[in-house]
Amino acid sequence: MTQDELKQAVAREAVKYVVPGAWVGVGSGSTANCFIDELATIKGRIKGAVSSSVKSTERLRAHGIEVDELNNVDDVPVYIDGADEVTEHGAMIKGGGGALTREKIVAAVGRKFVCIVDASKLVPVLGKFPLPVEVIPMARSYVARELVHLGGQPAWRMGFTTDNGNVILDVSGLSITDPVALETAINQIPGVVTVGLFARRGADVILLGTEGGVRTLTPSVR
């Protein structure tokens, strides 16, 4: 199978999650595409979406699907979206399309949160993919100084600005060991807006796409 192929697999197996007359937390990124374009099939039996970016917002209403903004829904059942690495304790890596802080935001909410991804985002310890951390614009060179005290490579994403109107530290040499830890860590340097690591707030389910079909995981440690 191709990985578009197992793309489209995880998505389908994603749909059996969604809580019929309920709103749907959706993420971003190609993996999210595939599972928009199931959602689609099952649109009248929702009450719609709160989507996580402005690409995944246009999709989405280009299916006919409602999408509000989140300030007006009080419950999000499940939140579903791809991740660029995850662990099998649930701890992820996100932001490669930039939409790590809206994407953080719905996931808080979301009650429970459904990582879709193909057999090659699985990995033993996170930080072979460039970290990303969005980050004021006038904090960016002084961010960029405490990454490396932290001991991390970064680079700015140029000629990117997030849909925040914010700029993106790609953060590159990390071998990350304890995920919740440097979360907090990296949270806490003024002018960081948010970091794309998600362990404090992992993942509750894993739908992996494999050749042998879709493996699910429960990540029993956070």
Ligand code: 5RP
Contents of the next structure:
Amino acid sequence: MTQDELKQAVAREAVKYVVPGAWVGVGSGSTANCFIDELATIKGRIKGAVSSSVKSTERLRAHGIEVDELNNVDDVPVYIDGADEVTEHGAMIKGGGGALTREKIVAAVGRKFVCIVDASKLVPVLGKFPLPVEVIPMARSYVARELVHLGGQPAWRMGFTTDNGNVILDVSGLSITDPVALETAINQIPGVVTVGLFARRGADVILLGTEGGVRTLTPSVR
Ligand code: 5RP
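Please show me the structure of the same protein in the form predicted together with ribulose-5-phosphate (5RP), now that we have looked at it in the form predicted alone.
What follows is the whole complex; the chain from before opens it.
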């Protein structure tokens, strides 16, 4: 199977987690795009979607799926999104596509986080994929120095502005053995908007696309 076929397989499986008559939280990226395309097949059965990026909103609307502002929605039973890396404990690195802040907000509202990935994203320890950190532009150099103190090598994602008007530092060289502690530490740096570590609120369900079919992991401890 190609990587695209694995993404389509997990997207098809994810649709089974969508609650009829309710709002669904929708992530961003190529795997989330596959999910949006699948969601279109059951659009008559949901209230609509809340979206984590301008691009996902455009794709949802192109399919005729209603998208409302998160402020107007008080219950999101399930949030479905991809990841750049995930552990079997449900901790993730996200933000490769730069939508980490809105993803973290919608995920926080979601009662269940369903992470959809192909098997290449499952890792024993997070950190091989550079950790994205969204930063207020005037704080870029200061935050970069602080990230060096934490043992990382930050690189400015040149020419990229987030949906919120901020910049991204991609931090390599980290071996993240305690993702909750590192998420908390980076959150404390003034100027950081969001760190792409999703460990304090990790995945409740991981749908893993493998050659042998979709495996379902249900992390209980993070
Ligand atoms: C975007 C994200 C994506 O979920 C992550 O980058 C995975 O993307 P893809 O499904 O294209 O591999 O966090 O900000």
